[in-house]
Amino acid sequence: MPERTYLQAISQALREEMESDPSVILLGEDIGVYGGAFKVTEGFLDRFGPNRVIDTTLSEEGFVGAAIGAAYAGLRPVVEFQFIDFIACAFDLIVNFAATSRYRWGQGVPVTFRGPWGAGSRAGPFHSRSVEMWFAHSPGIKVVAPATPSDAHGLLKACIRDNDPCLFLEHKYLYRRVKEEVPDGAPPIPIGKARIAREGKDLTIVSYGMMLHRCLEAAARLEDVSAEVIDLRTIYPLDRDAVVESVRKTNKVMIVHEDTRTGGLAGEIAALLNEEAFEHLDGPIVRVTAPDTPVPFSPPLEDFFLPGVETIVRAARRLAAY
């Protein structure tokens, strides 16, 4: 079974959905010759061929506009951000057009919209946003924000194969820092479905993408206390099933993501279990998230802005004494 890196895993998903599917085309800035911004469609060009991997111009209104009405004519575009950043040029076209078409008219839009997202490579604040929940507020389109190789793997497929628009976040700290097997040929893995990272019994810590990993390392440390770690994987629709059973045999929960804390979901996770397992709460629900600034250039103001994993184990020891 091949060992791929997160990157790879993403590249091989797309090459197997187009190579199963004639309708799969792909557009975006550098996409062809270039082969990406890093790489992640390198050969597609001479294999698929122009027709169907396509160097647009700079402008993102521009090519997820085109991208839409090719899936209205039957198409399933996959649309490549060279960073995630630059989706708010084209936030009027997905958040008015493509999410809300299938309420408007029945009729779904399969556009995958994909592109390296969040903080920790001196991008500085331009190139390394954490934008998932300016579209979780936006019902119509599902946010998918994977943290493995094989979850990349698995939840592209199935952003591919949905009939309406996906968001499909690629954390780019992970491209080259995460490897494991995936197999060929791997099948879809289902949107909307979390898991269970880590097994533990006196508290949970929920989180999603790069910030699983640190929480994963925080949960490890803490040797004496047992904490159970659920990916997340989809930011929406979420499993919220997944996070308030882990919550009713644990008692305690903290909430750990790299977007600002403002409006953020772990808020929205905090009033769901208020809601839905108050009476099974031995102690509050905590944050732990980045500051409300912009992504820092500077390199140890960058470090101060994302949680870190001794943050993340003091928080974690804070609240197991309750």
Contents of the next structure:
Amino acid sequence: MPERTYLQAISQALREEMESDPSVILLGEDIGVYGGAFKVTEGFLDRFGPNRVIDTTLSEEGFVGAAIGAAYAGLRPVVEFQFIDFIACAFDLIVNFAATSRYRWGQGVPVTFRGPWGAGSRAGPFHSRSVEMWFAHSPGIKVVAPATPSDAHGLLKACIRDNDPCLFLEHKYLYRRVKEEVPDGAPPIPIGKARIAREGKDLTIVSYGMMLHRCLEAAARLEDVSAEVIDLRTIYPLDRDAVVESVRKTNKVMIVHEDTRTGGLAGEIAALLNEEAFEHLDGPIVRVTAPDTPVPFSPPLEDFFLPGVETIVRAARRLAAY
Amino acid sequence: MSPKASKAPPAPADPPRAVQLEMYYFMRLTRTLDERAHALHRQGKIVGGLFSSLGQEAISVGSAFALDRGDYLGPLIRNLGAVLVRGHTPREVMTQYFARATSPTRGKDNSQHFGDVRRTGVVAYISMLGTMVPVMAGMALAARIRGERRVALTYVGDGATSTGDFYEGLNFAAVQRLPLVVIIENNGYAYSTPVSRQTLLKDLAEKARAFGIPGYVGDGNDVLEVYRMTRRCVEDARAGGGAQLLELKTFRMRGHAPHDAAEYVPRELFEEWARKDPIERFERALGLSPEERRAVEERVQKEVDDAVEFAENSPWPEGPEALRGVFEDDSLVRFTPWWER
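Having gone through the form predicted on its own, I am curious about the other one (the form predicted together with the partner chain); can you provide its structure?
Starting with the chain above, the whole complex follows.
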């Protein structure tokens, strides 16, 4: 079975979907001749031709609109944002146009918006953002954030085959840092289903994306505390049942994400557990998140901004002892 | 192909008189629906926004007649006529205005925000102006990729030519040489802002130079000129000539919406443009007999009466319908409050 990086798994999913479905096309800046800023689509232009691998103008509204129109006309476009931060430039067309389309007039928009997300790469405020909650709070679009190569492969395939717009967030810190066996032609993984990444009984840690790996490392370091780690995999629709079920078992929970705190997913999960599992809680619901600042550039600043393994361990010990 | 704005491209032939009579019918239908909707709005029977195309019927009807079956059309708030020509019915329009369960959007959206890609090729627009340009470019792109000879046509107002979407969408279409026709419906005002506060250009079609595509200027109150000019652009686009920009000059004879008395518009302008009314001009050009005129009048009245009656007697949508249709799978929208469990 071939071992693949997170980036290779994404590339493989795109290739397999394009081979099996001629209506899948790609649009984005520099994705053709250059193969994409991170080389996800390297070789695609030669293989699939300029009709299906479209180098666009530098215009997020332009090519996002074009992708929506192409979807109306029967295609399944996949749009690459060079960095997910630039999705803000196309915000109107995604949240006002695409996300409301089915609701307004019954016309689905099978477009996948994908791009590199997240901090940790010393890339500064405009190449590091977490944008998931902008979209989770805009009904009509699904938001997916895989943490492993096989999830990236299977969830991207699910997004492309989905008849609704999907935002596929790929963490660029993981592109070449995690590796896993991903079989050729592996099937899609259902959107909206969380995964128990590590079984435990004393407390639950809920996370996604790059932070999932830090949570797993932290859980391994907690000698006397048996931590269960839930990988959400999808931000919207959230697998509420998986979170509630785990908390019913462990009775304590912390949520860890690199997104900033106010209005972040941790607050939403805390509110959910307050309503659904209040009587099962033996301690406060703890949020481990980035502070409410832009993502800073200099290494000491960015390291301070991002929750680290040590922080997660400390928070977990404190909660376990509550 | 000249990149600079020019007065008039060589004209295709006028349609036969029978077709011209249909064009006249659609202009009258558009105006009658519009007038009836305004009366119903004053009576408080219809809710929400209502946007009039009074005095602008020639652009919608003339341009929609220039398309072939299978072409795509992206309307705007003042293109009721185009939507009717493409096959949407007065009942669909009225049930939308009445926000009833029988409306094309089942009460989810208002005004003329509806369409049907497969049946009529019409795409439902949204309130953000200029957004239809890149979307319709995408439909033209899909047609090209699939080897279909479809053309996509959309409209922007004078105000929307200031938006980024207009530039980004049209430039994308130009570079990709897509069969997209964009009509600038220059009606003098974007809400209260006159064209002179929107651009320093004399003709908005001059913006075609920025994209390296043809740009034309025409009389938007002459339905046959609208038809001929649009038809030429559509034919050129279909033949591989790429994106086309056509500015049609007209005037908005009401305020932005019923609440707006348009006091910022000099009265003389209304008087001047009233003399250029597109329906009266077309009646004269057609040399309509009193019988022909009456026949159209009766047909239109009957259809509009039926639409109003149907809409008024249609049920309201039920509240929980609000939870349906966000995604293909309705079970994804869960909304059970804590106190009801």
